[in-house]
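To begin, one chain is listed below as structure tokens, in the form predicted on its own.
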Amino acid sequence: MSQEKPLILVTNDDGITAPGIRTLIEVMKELGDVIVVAPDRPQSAMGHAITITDTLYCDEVTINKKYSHKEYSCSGTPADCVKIATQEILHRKPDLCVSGINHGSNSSINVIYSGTMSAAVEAGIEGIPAIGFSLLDYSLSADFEPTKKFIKAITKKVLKNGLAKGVVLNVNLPKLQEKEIKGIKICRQAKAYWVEEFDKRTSPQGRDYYWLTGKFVNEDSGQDTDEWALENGYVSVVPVQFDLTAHHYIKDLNDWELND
């Protein structure tokens, strides 16, 4: 790391104005210098989609009038906050983009619906080192003190050592105190899955409407997992790629001889 301060990017997809990423920026506030750009509004779940089809809005904000850096509310979604931090906002591409701390898990499949860490790998996508976090607390009032100390070992890792090209790091932290967690552990995402159900209702108008709801099924039972780590008290880092190729099946495809 050179002697100027690394410029870090700072995201998320509950909102600007989320807990969590208040405490993220404070973490990232002793390692470098710091620029927001965050949903106006909750968008969690939102996956990696992008605004193609409506006005894209991102206005300067002071959320906290003691803090000096800059911070932007955008009215995408957290990919087109990394997008535009990077084409529009940002004078250099930054060193580092960190996304969270969401409230609540994206271990395991929730990655691929996560807000969270869709923004970490559009970072990744342009060529920035990235990190998404995350606590096992979906609660507004979760108590984010402990997880300080272990962003903030992780990150420094990162600026120090870089990522390989086309990796980021997906990092979940349990709900627990700082002195009750055991420690890190670099882990693979565990083969787990929702088992999904409709809630299905009617308006006082007639109209039927439906509740997505559903059951967490974790059928992996390495002890080499994300769900595993975290059920065991470590901070569980998950190295994920955003090339989706089944490299193991190309192989099995050539041998349909397709072409015939």
The other form holds:
2 protein chains.
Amino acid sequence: MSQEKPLILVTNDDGITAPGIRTLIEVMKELGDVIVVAPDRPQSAMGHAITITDTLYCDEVTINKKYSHKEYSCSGTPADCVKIATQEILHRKPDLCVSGINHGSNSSINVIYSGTMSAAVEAGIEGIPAIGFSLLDYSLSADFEPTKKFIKAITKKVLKNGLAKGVVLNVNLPKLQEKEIKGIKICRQAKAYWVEEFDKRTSPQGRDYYWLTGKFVNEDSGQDTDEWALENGYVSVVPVQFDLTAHHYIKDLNDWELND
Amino acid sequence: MSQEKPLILVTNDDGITAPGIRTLIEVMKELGDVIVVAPDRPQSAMGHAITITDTLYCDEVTINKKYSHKEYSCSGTPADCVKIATQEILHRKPDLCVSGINHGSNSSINVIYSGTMSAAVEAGIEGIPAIGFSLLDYSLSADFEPTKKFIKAITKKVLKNGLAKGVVLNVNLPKLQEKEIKGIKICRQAKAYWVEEFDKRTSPQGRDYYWLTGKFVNEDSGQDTDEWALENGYVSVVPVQFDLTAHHYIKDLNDWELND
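After the form predicted on its own, can we look at the form predicted together with a further copy of the same chain?
Everything in the complex follows now, all chains and molecules, and the chain you saw is the first one.
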């Protein structure tokens, strides 16, 4: 990587034409050679879904004629995009995979549902340093400009230092102007959850159906969490692992004597 | 729970009519009052997807007339099924949620892609003790009989002991006769991954498309892993957590001095 420019794979879950990925591409072009493989339509809340019972299309597209890098639009999920990029499109392992910039929050328990983070985790599984970015603004006209400085700073450090095996970064950015952002904070995932509120309606054909809505409940008062950081004007960075083993609980389970 | 029979929510990712969930229902009926809320069609490899941009149907159905418990068929993902069950269908919090029995493996890195486990994790997030079960047999005519004894033993212990907050169980069963199974082993998730092999074809219309296939690579030689247990004739039980923070890496990241 010392001589060559780093090769950066860019993807997202809001779809290849979303403004968030357009901003991310701009920042990454300042740091390396960019290749884009992203879903052809929004794939939010897809979790770590992959496509195994259907076919996948992946076609080269031109979204913006001013760019010379290659872009591919894929019919699959964010995790599919990373798999197909590394196996079929790229000729060498990328030095970095970035995903986003997502509209909304991937902080605390939202990381579990996040298509953005599933792409980063998929890259991590394949041994590629990876970062997911999300801006806490659900608006279609969200202003991504203030995120650029922080995304660049974090990405430069990852390109320089690498990441430990089995770890990817989950970066969330508050909806603030650049000057209002107090800095970057390394955090743990807050203990939080959603209380669902299903909006029950009846179709014109007389069949009941539901819309999933919910209220976010943060039950974690720690000042070392991502929720605290974001509420207090910081960019949150949580190292995320995909070894899901609750190692601390193995001894307890052994005490159950399941074979008696 | 001391007087009343425990209330057990049963779901899966292979769909409400799959043989695996039918076996799981039979075992659970011996242990408590059963209610079934499961997807109306297969939802394998859905990860922790939820449905936020589409409507959800959830209708009472009768799959087997000999049973008196209630069953609901839901148009959503496994995680949706748990959300709609706890918020709209059940009148009290269930004492347990079981998911499966899945066809195939949810061991090692497969836990990340698993719809079966996403239902268990969703229940865990909501504070319900939860277990996902999977039989290492992809055949449609898989024999689930040998799994019953082990599923019953593990479930009884969970009903008796509960589970720590933030932990659910990932249980995988080898494709063996009951007598051949050596016992139940508490394990950690093996470090493993899939090497994708995309099968590239051309459609009758002349457009290239892909099928995702792959080879499983286990790079972990530990004898305390789920892969080792399954290869050596044991049922594997991995405690799974949904705090994804790589706590061990927070100090390293702080040393990066991202704000300089």
